[in-house]
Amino acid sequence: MIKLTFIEPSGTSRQIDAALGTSIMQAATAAGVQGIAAECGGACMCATCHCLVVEAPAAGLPEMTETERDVLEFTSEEMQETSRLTCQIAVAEDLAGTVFKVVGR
């Protein structure tokens, strides 16, 4: 299990355990993180798992795909430099300690 931290819309900081190989969105919803609706179930279509990366490991996150970028460009919440869809990032050991801020909701 990898430790990830989420800052919920209320400002509450929650550290969760995430299983390797699952998406960050799946780990967050399983842990009950507030504000991640995951309406499309991880199909990269709805942006209801939009988070900002507050703190990332030195190795960084995997590159954003064009599909992810396209979805983020047309969300109701303005895309920022650190915006990511958590459904598009697989939990990996090198992501331990990453901090995400849930956008909207």
Second form
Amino acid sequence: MIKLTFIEPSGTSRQIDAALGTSIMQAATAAGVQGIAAECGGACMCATCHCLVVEAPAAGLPEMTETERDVLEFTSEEMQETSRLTCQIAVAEDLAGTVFKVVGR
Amino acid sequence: MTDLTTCPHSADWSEFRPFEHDGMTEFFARKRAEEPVFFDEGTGYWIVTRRDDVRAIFADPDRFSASNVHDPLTPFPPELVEYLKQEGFRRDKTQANCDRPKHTRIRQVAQSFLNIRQFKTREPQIREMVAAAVDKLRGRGRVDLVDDFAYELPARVLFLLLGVPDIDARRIKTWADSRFNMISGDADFEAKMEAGRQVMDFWNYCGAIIADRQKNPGDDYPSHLLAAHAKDPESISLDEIQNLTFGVLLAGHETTTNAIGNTMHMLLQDRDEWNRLVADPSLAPGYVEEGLRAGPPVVIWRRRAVEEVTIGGVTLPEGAPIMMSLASANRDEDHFACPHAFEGTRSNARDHVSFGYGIHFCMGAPLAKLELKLVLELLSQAFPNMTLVPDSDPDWQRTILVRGPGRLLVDLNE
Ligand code: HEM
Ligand code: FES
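Right, the form predicted on its own is done, so what does the form predicted together with its partner chain look like?
Expanding to the full complex; the earlier chain stays at the top.
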């Protein structure tokens, strides 16, 4: 388990426990974080798990695949430098403490 | 006795009637409340009706195998099996009906072409195709929106992905007619044999496309798959390429046709909603989602329990065949307020499961949504006064898995 923080669309900040090996999206939705619809269930198709990385871990986040970049670029209107699809990132020890801002409804 | 001809919605099912349409909504509403997971003697399947349970199954591909997704509901006649074998039909489990780890390998290769970038790049051509289909209706007075419009359009778009910009409409019709009947309909022997002949013809057509693209590569799906094969033959085999090419038409044709039919049927039945769209076509994406939610083209999708599992409090034995009612999940009152109302402004319409969920999530979803959006925009602007012909029978398709009107008669009132 590691701790992650999510800033929900309403502005509320939530710290959650995330189990290693699941995706950040799965950990967040399991903990009831608001604004992550995860419509496609992690298939890298829908961009409804889009978050901005507000505070990155020291070691950085794993690289984006081309598919993730395309989906962000073409599906989400609010893509920014710090955008990520959280279903494409696996929860790992060195991500502890990362802060995400949910880009959702 | 109920008069089914004048009041179809009073059709009261005491048990599941997989081929019928009228009465389905009411039946599942009752089941969700009383017995959300049940065994159906008629089909031999466990039926799952609530959204949470359906999503839980989709989200757990290692315990719920997709291997039965394309299985025929009634066994093929031995003559058909023999015919397909002799003709060299090598249709193996390739994507929708295969499990991890094979599925991961195939999906990765397929998704590097069937993705939002490719779909968006083709948007201008798709818009032209939709506009041309709308133009063909002009001046015709009364038309059948299924046969005269929704039937060909999605196939033309798919052939664009296959690198075939212009395809003979009659050929599409011959291939597609009763294709789904082969696996999910209650067609008779001759109809099944005829479906088999059409399937074989299309299989060979795909083989010919691939042979051609090996010599003349282009910017299309088969060429892209062949390039991946050339780079690393382990990533995808030639037979798998033929299966994927073949599978695209199977996956993306009737589904999108039915999405157009179902959505237009609901929109035209509700004049206020139609007028709202006519007044503001920028609302189209909301109507697309609500149409997919309330009238899913795929009403049932299948899985098989790999081990003993408990779902919705019911324990299913190892190997249990499962039908998830997507139509029921999309009207689950625990998630959608007033689930039976058709509302283009519903805020959570996107939460439907009409494209599945998880690792098999429909690869054509962004394409289908793009087509539907263009269809709603262009049809509503071209024929704002269009009305359904009163009392015309939509002739709902008699297939278990996919559902849409067989006919949608409208007066264009230009
Ligand atoms: C409104 C139209 C459509 C509907 C309702 C629909 C529905 C579905 C559903 C329910 C699945 C199974 C998902 C799962 O098991 O989680 C699926 C899979 C699939 N669809 Fe669609 N589909 C549509 C259009 C298309 C189009 C246009 C294409 C082609 C470009 C397409 C290609 C696929 C493929 C390749 C799969 C298999 C994905 C996999 O197993 O990895 N679909 N679709
Ligand atoms: S959940 Fe759909 S892209 Fe992440």
